[in-house]
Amino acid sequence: MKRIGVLTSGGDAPGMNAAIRAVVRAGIYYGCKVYGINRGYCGLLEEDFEEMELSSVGDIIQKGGTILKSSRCEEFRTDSGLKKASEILKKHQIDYLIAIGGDGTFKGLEKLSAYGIPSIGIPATIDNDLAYTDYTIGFDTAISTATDAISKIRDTSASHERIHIVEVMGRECGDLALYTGLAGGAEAVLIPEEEMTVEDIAFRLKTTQLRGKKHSIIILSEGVHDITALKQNVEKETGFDLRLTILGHVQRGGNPTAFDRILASRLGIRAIELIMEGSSTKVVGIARNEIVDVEIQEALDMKKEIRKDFYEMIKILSI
């Protein structure tokens, strides 16, 4: 009978609930054991494990968050932790780790496998920065959240003529701010993959004036500019009065919508039929609607492509 931990690590994205639902249900239903382990990466140095049962992942699916916790874990970055939970993980007999997460989760599972672990990702972040999956666990629902708060906003924007920045997060990643620009119908978005100068945001904000629309929405991935500086950069350039809005950790919560419910559920189990194929150190992910498995290290090294036709896109509909 294999023993299976399973854990949730870095930044929280909805549908992780979705996902450890699937690995426990899905492990139990080929005779496996299986163990939560809390708090990530954390809680597995601390030896905070717990034996799942199926009802301990019951009415879970919709929820946001991870009943796991979750948690940023220095000392495991290095040699002597992730030593130590390797030594952990053999003292439990674990005979796999499965890990949901992001790029830094797999990181993890990657070096830990130099200590003889056999190990499966099931990628969640609301970022949807790696290469390899179409969408990662989050996404979908980040989206979501972002576009109903666009919407809000726009609506106070044109009752009083005004034009908003809303920075969304993203960090190295434009996805989110590509993705919810065009779902919010935005007049520009910045991004880390593209240039667009402050001459550039003043023309487009310019020509919606010129043809009557007195409010537009700025999309703002985090960390392209400091917001501050950008609006008063952009109310130089223009003299129009500028608002301010950052979405911050709302983007994080909230119910799962039904696309990461599934995703959720189909990269969960997927990763327990690689468990009993007796696959390891592979992610899970989806390309062209397929679940697709790749090696961790092929996954990491994958460059992330922006949708240059999104952005097109938003270039000809914000005329």
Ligand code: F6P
Contents of the next structure:
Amino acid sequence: MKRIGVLTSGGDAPGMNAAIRAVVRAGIYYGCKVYGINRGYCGLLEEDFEEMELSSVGDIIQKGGTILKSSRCEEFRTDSGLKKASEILKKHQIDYLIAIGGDGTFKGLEKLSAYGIPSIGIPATIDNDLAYTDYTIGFDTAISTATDAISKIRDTSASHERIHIVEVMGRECGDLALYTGLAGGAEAVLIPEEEMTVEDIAFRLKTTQLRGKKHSIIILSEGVHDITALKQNVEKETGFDLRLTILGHVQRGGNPTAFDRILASRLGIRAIELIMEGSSTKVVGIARNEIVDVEIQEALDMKKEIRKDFYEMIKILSI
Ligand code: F6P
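Shown: the form predicted alone; wanted: the form predicted together with this ligand:
The complete assembly is shown below, putting the previous chain first.
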């Protein structure tokens, strides 16, 4: 009987619970024992394991966060931490590890497999920053959350005829800003992959004001500019009165959308199928609505490209 460990690691993402549920239920369906590892790689190093039953994952498909908890684990980045983790897994006779998380989680998984631990990764992060998959679990829900917030901000900015800068998460990837900008009808989107100066923003705002549009939304991807400095610089350049909102961790919470639940269910089942087929050192993903799998290293080596067509569409739609 195969013994599989499952953990969630890195920033949590809505839909992680649906993925845990799929792994546990499909694992048991195929005759495996599944162990939940609490608090990601930190919990692994502390041997914080529990056997999961069918009922352990009841009533969680709709819940945000992760019932297994998550962490960013410094010790796991070291050779001694990886060696210790592999020894712990061997001691508990865990034959396979499934890690649900983003690129940091996958890097850890790839290193752990060098210590003889067969592993499979399931992509879950609101950043959507993994190139090999069209979507990561949690991204769709985060777009919906951010879009909903922008609609509310739009109400007040229209009433007061103001310009509003909204900062969204995404780490070094502009996808969350880009998709949210398109869904939220933003006038400008500032992302790490495309250069846009204060003068460019000012020109766009002045042009739209000339045609009678008195309120605008600018989406800023975190880390591209300091939002307060950006607000001051745009105010100086335009003479307009701006407001700002940092959406922050609200984007990581909430019930997953149906899209994220379905994606998580498909990826969780595929991860178990790969184990049953004897595959390892792979990550699962989705490309053109088909479930795919690639080597972890290959996935990490691929360079993420943004949807330039989306970026151009925002420009066209905000003239
Ligand atoms: O990777 C997900 C993410 O939410 C990023 O968008 C953000 O930069 C980061 O995590 C925040 O991390 P933390 O919750 O550890 O502050």
